[in-house]
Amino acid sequence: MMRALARCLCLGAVIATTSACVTSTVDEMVFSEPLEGIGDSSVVILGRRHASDYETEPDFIECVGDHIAARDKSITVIGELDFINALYPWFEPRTAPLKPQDIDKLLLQEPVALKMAELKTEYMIWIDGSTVRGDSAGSMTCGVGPGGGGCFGFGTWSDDANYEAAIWDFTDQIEVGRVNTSATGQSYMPAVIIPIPIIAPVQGTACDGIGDQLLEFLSSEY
């Protein structure tokens, strides 16, 4: 099953006559569904680095994390840094499993499969992508006088974030869905004697796009 979404989020600002706005799509592809969530099994997040020009943000993974577990509290989510330390070394970018296929061969390390037992892990979500900064206008100017200090001027920019989620069983050690996000926004900088930023939540957007997807498939109350 394969569905999309698309939404616009415009923020108002200070100045009645400027915004910021967001519009983001989310396309969910769902291979299989659990019926009834997940018990009393876990799920780890986690984010792809091995690339060599860019990696998925921390902030970014700890953010789908909290996003899940604030709105379905029955879902245990262990923390990535709590996941990467007691699996150590086998899920550094280095020697992470790149196909659920690899589940198999990290089995046999006995340390592997005693933790993983003991986590309780059921799904493992790979998130893969970056939030990255587009292109930029305008100018500001700052100085400093005799009556004080001030800044004129206008800048925007825009920020593209781009994310990908795939999910695993862990136990039939398969890929069961894959949902893949994208948030583009607009910032800008009026400056009237007081820069005022006002920015674009392109990465949040992104996040609650992708969290409110994985939760139709790990939750029970969706």
Contents of the next structure:
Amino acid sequence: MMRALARCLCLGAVIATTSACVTSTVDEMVFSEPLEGIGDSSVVILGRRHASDYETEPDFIECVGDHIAARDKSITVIGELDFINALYPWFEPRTAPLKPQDIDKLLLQEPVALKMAELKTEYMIWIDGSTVRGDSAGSMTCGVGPGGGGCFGFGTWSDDANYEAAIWDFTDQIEVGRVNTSATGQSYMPAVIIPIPIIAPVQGTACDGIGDQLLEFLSSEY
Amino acid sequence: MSRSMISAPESRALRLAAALLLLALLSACGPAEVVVKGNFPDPLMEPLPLTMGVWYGEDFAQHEFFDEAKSREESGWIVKTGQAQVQMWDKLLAGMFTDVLHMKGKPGAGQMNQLVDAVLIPHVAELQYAIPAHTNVKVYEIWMRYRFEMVTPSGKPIAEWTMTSYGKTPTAFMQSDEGAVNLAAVMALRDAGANFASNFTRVPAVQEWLQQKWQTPPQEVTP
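Can I have the other form now, the form predicted in complex with the partner chain, not the form predicted alone?
And the full complex, kicking off with our chain again.
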């Protein structure tokens, strides 16, 4: 009886896992084709946080940085918080440069110019976007009694991720490209005694998509 | 009858359990309290060649914001920002001016104080907060309005101006409301520092005072 139940649960999980897929689209605009990798320079990936109703998640920025660093070990990715702390207060939402030409004004300040030279930043990548929860449906009931507890029901929801990365060449102070990625996925949570979350990795897929495109700018191996 | 059936240690344990239960129930009714804590970086800028005094009044150094619950479903909030305010402003001003001194007393006629070019007195004039339960937007926000007085060591006014700051943080998985409000407050403090550092020399009265002091137009610190 228990084996049959376990088999049933496994089968259900497998079916549901295959259903929890993600659809992803990546668009790319290249204004200045990169000729070679960034060599011993570094790259910084920053999140835009100007909008009032959302903000680019710091963990998404970290994910993209990790994706790039893991696939090309020669690329140094400076951590977002380390960079904005090192250059405080010039990269706060209020003061951050909005276009590549603004970097010129920043570099007029000697301490900022020295710090930038020390960090050897070749590319500055601004990512703007977020992952939002879309429609949800279903219901679940949980209860606890003297003999134990359990849940029964089914829940489903969708997640939509939309991010755009603007790539600034720090040396020439121009925007060299733009990458847009959008991903949509449906997650499920069936519950027969225990809830089994089958999560669609929407944000992770968007991270991989944008990370792969950025590698083409930054890496000589791609 | 039943009292005689319970031994003394059992009775003590029951009382303790009852007291703990009562305490837990009472604490569940109390307002959510956030003592803002954060790390603030040193500003990266050329310090202005000034010896600036700073005076933190009781209202500023012990600043706290209290918002009473408006319904039984909502919780009241106490947001204590004083300690973090002092920490952030001390760090920012130390990087903005060549010398910063804490005044012995509030500048005024007859008050013996250290010799400085001017004294800055910050005040938190207003603080507002919003949590997802209030707005249905999945963002925690803190908004502050500061009022600054810049006076001579003897208390004569040089400049007075207001400045706003804003911090927000998105709803984060496994993060409590208190943790998110703290993070939003830290962001608001950072924003206050950024606003002050980039606009200090643009305040008309400050600009005029600097021109008189240096006899030359001051160099702006903003990019």
